[in-house]
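Just one chain follows, in the form predicted on its own, and it is written as structure tokens.
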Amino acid sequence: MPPSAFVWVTHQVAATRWLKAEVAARAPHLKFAFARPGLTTFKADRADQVGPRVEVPTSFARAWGLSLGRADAADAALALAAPHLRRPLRLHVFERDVDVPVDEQDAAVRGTRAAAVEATLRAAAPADAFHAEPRAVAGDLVLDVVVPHAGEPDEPWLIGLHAHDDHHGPWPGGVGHVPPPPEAPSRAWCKIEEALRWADLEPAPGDVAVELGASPGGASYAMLCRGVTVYGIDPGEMAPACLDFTGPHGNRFVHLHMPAAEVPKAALPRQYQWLLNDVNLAPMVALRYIERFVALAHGGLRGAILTLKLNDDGVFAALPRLRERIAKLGAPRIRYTQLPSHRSEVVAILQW
């Protein structure tokens, strides 16, 4: 069977077992083929079942596409890409994950191999082979080059291809880690920024957000810096960076200092455009509150970013029921992924 019968998925190392089980259940025509840390490939029953628009139905994929093969040098990689170079491609070179949380890796090392490989490919390719900018837009054909993490020994690169649409993140690897500013109250800042960038969403200045599980304020602070007024619901304490925030657009932070179950309807704005959830509860329990706060938005929601904690196999086994309940929230577009800053969690990104 030709190389075009294979697809690749990049993901967190810790999610490998769950990803393989989910694909086996939801896409039985894809059979596990090969894996490296943070990279798993599947073989299709027939070559015509996969292509640049292939979908891999799993909540754990950060990026995926058609596999063209493996290469250990620029000329070999460009030879694999040659049949697709009828027009400029978007070039995405990125490192696969390692089994170390991204915020514990050496920031001076991470990404350096990808940068070097990208420079080599651009230098060796014809002048019009690749777009200059990495951010993909709908309709782009993207050449994906997955390389080992810069802290690991080199090995052949996986060369892939995907047709960009709104199911894919627009950046190399879907999205890279977004380091927090020094004043961010917590690493939740990274999670919300990565989710927005992966989904290519832009909250507008003047929007209003409600966050469940807001303390100490990382995600709230990210939204405040984007010009959004945030109602943060949490019985815990909030960081001064949120409590004292006054934005150039007049946006501010409102702390509803109580559990989500106790928030009266009168304490909320009549409408809000964004709902965030990072509450430290089992997903089935958290969804009870999410359902209520979706209803209380009175049809004004533009988006929801719902972090779901996956602490054990029991929660993973409940994912199909979780997806069914999330589908009933009424969003026309629902996407799932696991971001660089996530640990035992995935995010559901809803858009109205």
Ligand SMILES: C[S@@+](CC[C@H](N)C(=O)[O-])C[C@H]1O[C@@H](n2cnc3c(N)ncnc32)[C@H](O)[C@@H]1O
Second form
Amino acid sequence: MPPSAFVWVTHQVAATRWLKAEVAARAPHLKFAFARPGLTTFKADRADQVGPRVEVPTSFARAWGLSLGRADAADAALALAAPHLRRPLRLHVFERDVDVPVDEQDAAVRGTRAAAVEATLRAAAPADAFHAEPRAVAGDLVLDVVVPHAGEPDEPWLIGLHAHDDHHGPWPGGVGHVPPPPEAPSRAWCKIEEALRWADLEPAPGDVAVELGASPGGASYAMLCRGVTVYGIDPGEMAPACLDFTGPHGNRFVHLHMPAAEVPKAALPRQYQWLLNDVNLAPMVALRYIERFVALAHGGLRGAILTLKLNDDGVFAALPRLRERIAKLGAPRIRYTQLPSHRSEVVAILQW
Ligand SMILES: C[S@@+](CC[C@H](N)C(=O)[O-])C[C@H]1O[C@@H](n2cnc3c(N)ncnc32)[C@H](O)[C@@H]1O
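Can you switch from the form predicted on its own and show the form predicted together with the ligand instead?
Everything in the complex follows now, all chains and molecules, and the chain you saw is the first one.
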């Protein structure tokens, strides 16, 4: 079989146009090939420019890899995978996004096609073809099987391959939607939980976080439940789930009930390990605050999860400048993605 020159990316449906524009600008050797909702493929000028370790430079990719081709049944999918089955593969079967916010989809339907296809593949494959667990670890080769959303008609599946490293989310599709517990004050709970899982980050109990734009408190509540003390900055009101929280680790919530620009240095802890941003301001404005609160952490930061509102083409056009400014925050590792729970936004995840 000649080496594949095709790569695939899965992403939110609404971002397709921006994703294609960004790849055209940043990776001119990748030419748009074909797209299905939530899935876009590119053909490299030469096959030796791509492989299972391919990176697709875009802020919108949630998962990506080399395309092996399309298949409409388990036998055909396994035939495409066969040359790579010298050792057990990690199997990631997942559904493409649809253009309906994930919290408005039927939770009893979403995921059922992926589960059925995975069962068929496992039943048809040799016993030792796939690891049993889905979570990828560094060095794994992952067989990606991208299927249509369970609420859509069936279509041929995209069969892909990627070498797992810490650029990729470790779960099928990078990360799936994480549904919120009933008491979560807002859907921002999902955004934080999905970001932590995609980036494989674990806040430690006893850590301290500062959140810009914390009201009503979904993201803060997620961090509180992980044992983190949270300083939430917002002129808006916070939910009792945050205000009344007392954690098993003695961690608690502190409401700095004011706009970010008015927070005095003395109101903050001397060091904090996490910075979250979710203000509903233009990213260029939000970045001014982010820059100040990175400096005020006095070098203690381990991670920052910065949600950037991407409401229109103007903000998309400013993305290269935004990325430059975020690069100057000094984190050695910066990744971008758009999570299942996102709407018109992307997240920059920084690690020190
Ligand atoms: C999308 S909501 C945040 C949701 C929140 N992170 C959660 O977990 O529920 C955006 C918030 O940004 C806040 N905000 C807007 N401008 C702000 C500023 N200058 N300083 C602090 N918060 C601000 C708004 O009051 C609003 O509550």
